[in-house]
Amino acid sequence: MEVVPTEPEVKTDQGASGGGASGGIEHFDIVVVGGGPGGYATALYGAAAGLAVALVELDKVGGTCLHRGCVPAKAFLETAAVFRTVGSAGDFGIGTGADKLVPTVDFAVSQARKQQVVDQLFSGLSGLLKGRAVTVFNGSGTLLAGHRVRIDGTDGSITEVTGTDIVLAPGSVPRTIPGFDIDGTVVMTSDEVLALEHLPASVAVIGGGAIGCEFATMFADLGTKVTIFEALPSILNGCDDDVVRTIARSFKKRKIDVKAGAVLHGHAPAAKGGTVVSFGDDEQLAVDAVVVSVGRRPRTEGLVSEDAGVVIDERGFVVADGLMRTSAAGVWAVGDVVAASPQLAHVAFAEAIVVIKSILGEPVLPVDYSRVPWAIYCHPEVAFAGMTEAAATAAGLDIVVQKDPFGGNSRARIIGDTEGMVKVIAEQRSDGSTGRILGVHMVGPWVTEQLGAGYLAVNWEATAAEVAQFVQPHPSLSETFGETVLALTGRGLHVG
């Protein structure tokens, strides 16, 4: 849908830009509604440019990502990684006397450590906002006509502020599905999972996307029996097929049961606790808990008034163009609330920068969602940027593909984690030579920390010959990417 901004009705009695007040209404250069990654990034980047910024947040700054999403989830995944490492310590000759180390899990301690990490980051973020003189309002914000924002404070107060520009960044909440009402104990979303004090013995994860696979990894590695139910033909929809096959093999080896193409009918509480999930042709599965992980929906209830001029589509998303402009002039939107946005915190950061640069009149390019970096922290990890092989073929492009397994990487052998590969898709020129790198896909050890060079190559439209000149340290996991690209030039070292 094309977005055509209209001029807002702005009251003439607003205070001067920079935090003045007139008629009891405080005015700011920018009022940001929502304090998650998109919102606080907008506030920090705008304040760094000298703008007077107000930030409205109902809960705590940092939003879902910091308090109930990215950060706590990865903290628990790190707990699982430590558990795996200790469990294999005997392979490195480490144990207690003649015995191997036998790990145990005290998940209450893991929960406390996770909360400590979150609290420290929250404190740091709060300090940053204060240090840049961002005015934080605790409450729920609603955009009214004339660039007015009504704030229903958590203390019961009602405040109105105005902004020369308004940025909508309310974030999202977990989606639910019929037949699986959330009770927070047996049937949970990510919010409740990340507050657990004890691990269930068995769990059904509904949804085989990035978040579902991360939860499946965490539970399985810590000793919980896991079954994934995915409605689509395979897990990790949108990932390259070779990556999906690698993850599927790994999950099977670790006894994570994946039921793809599953049709769920609901569940019924079991007599001795837990519940029984009904699926397929009269099939049932008894589990201690169910985790519903089927994506997130935008939090737009009460976000804008009817006369604010902002268009909300039929799915509840704010309609915005490539520069994050909504249909109302001077009103912008970033993060999960934008339909085209892939609901990634780092993308929200990038969108926030686009907004502030646009407000300042600086040169800016839209975020290219087709080339953003993706990171999935299941085990093995997944990271990618750009086109999959299937997408490039469907687009009618002539391509050449090169794959290199981590099994031949010396650092992977040293750390004892060789599962996975690097796959690079590149353009094939009419003369048979290799042109632009179109996509980089990684699955394996620490690949979420290795994608930088691949992301750079895809977004700068670099050729294989250009990227092959990057010198990789030895021994390092990143050598696998370097070797894969070098092989695309026609002469590789360790890769044929």
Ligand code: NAI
Contents of the next structure:
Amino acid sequence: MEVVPTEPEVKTDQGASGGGASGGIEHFDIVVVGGGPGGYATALYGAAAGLAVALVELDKVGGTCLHRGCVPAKAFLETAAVFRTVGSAGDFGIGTGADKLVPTVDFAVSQARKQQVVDQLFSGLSGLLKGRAVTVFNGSGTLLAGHRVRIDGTDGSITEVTGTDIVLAPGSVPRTIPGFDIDGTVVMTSDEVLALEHLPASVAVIGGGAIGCEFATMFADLGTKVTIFEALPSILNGCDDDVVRTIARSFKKRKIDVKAGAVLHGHAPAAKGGTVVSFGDDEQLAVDAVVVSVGRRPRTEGLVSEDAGVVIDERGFVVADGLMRTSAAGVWAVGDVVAASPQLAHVAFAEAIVVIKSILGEPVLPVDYSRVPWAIYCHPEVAFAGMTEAAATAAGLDIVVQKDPFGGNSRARIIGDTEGMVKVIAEQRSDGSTGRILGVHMVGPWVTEQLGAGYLAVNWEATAAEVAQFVQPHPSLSETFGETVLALTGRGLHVG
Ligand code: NAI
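And the form predicted together with the ligand, for comparison with the form predicted alone?
Expanding to the full complex; the earlier chain stays at the top.
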């Protein structure tokens, strides 16, 4: 007997606030597909401008960043920071001698706390969307021809809506590599790591990028034995060489084993649990768990129908220009799904603003990806904006470089965290004076919170002399940036 699937009923009128029904199909100014940082920022910013916005989300608004990425990862990194602080409490006279505090971790509690943070932010975001009358559809959106979006609802319904403009923001999913199929318990991606209830005693982290290094330090600081396998000659590809050296030194000191230039062959689950990773010339490493962090791929399966006019490249990214316009008029794309975009939540926010301003006909500039802020929350933290020294040299620029270690910073001494430095790269003018600041690179305590001034300097195209005019509070970690720039003017107080 032939089984004919039943076509779900197509709903066309949701009676949503803000939208309008035309010919039975509800119409919005903007239909956003995907409710991660790119999608929800588009919805919030568009709604703030008075536009009627529909947001189609398959799972929960907040996307990877809030539920399986940035936020939960940083919550666990904070657990690791508290562990380190308790471990060094004796240095401050807290718990000395027989009362020495020995930190232990109950990861189920850390997991519950992380979830509470995520849930609170999810509830806040849901409230914000509701408050701005954004109509949220729970389902999977597919763009059809004529700006129609078909929503396959999580409840089995099918709804069609239309938008004057459409914004595609479906995000990305972790990439995997052959020989390391994800089973969710022994071989994991960031998705599963962030749901762990117990810490493994040992892990192999495959990929030494931002995600790999963040997980590596989180695990290592909580007592897990960590080995990083990185295919390239060094970890943190794209960061300035001095930053990479500082991190590599710190990892070595904390017994995180970095195997750079690694070639992995696969793994064989061990009888007693865990698995054995094969690499290099017949080498093997037994570990409890493997974390695969080799990048993320765009999630474009089923996103657009062939006749929608949106070009998707051979790697699955939506093709978009600097103003986030796809090849179909009135269809835009933001976030991880755009090839040139650096897969950072804050960049997706900026792209969302570009889209809405463009739709409103306001003056707008493309996001300059070469100068966005980068923040990697491993320990020590890394933050930078603009050119690395190697990139500036390769571009043939005359440059001057100044570095200042946190070791001389009084606040760093006070908090007992002196590892790291600030490095500023500036133009060298033909008269020998220092010109524009081209790159600011920081590694050390709380640098993700300190990058603001450096980011502004790079993007304002400010000269060292201009930035050196600004006063930094004393004692503060931010003085190291101020000192570095002052030294670039030819005379420093403590440096240069
Ligand atoms: P990534 O592209 O930054 O790093 C992946 C690393 O894996 C690379 O160094 C690559 O050489 C290595 N790799 C690839 N195949 C390999 C193999 N077979 N064996 C060994 N190594 C291999 O990707 P990641 O860290 O997964 O992050 C994904 C995206 O999310 C990136 O764009 C990243 O910048 C972004 N992100 C940023 C964060 C931040 O700024 N704090 C935090 C988390 C993610």
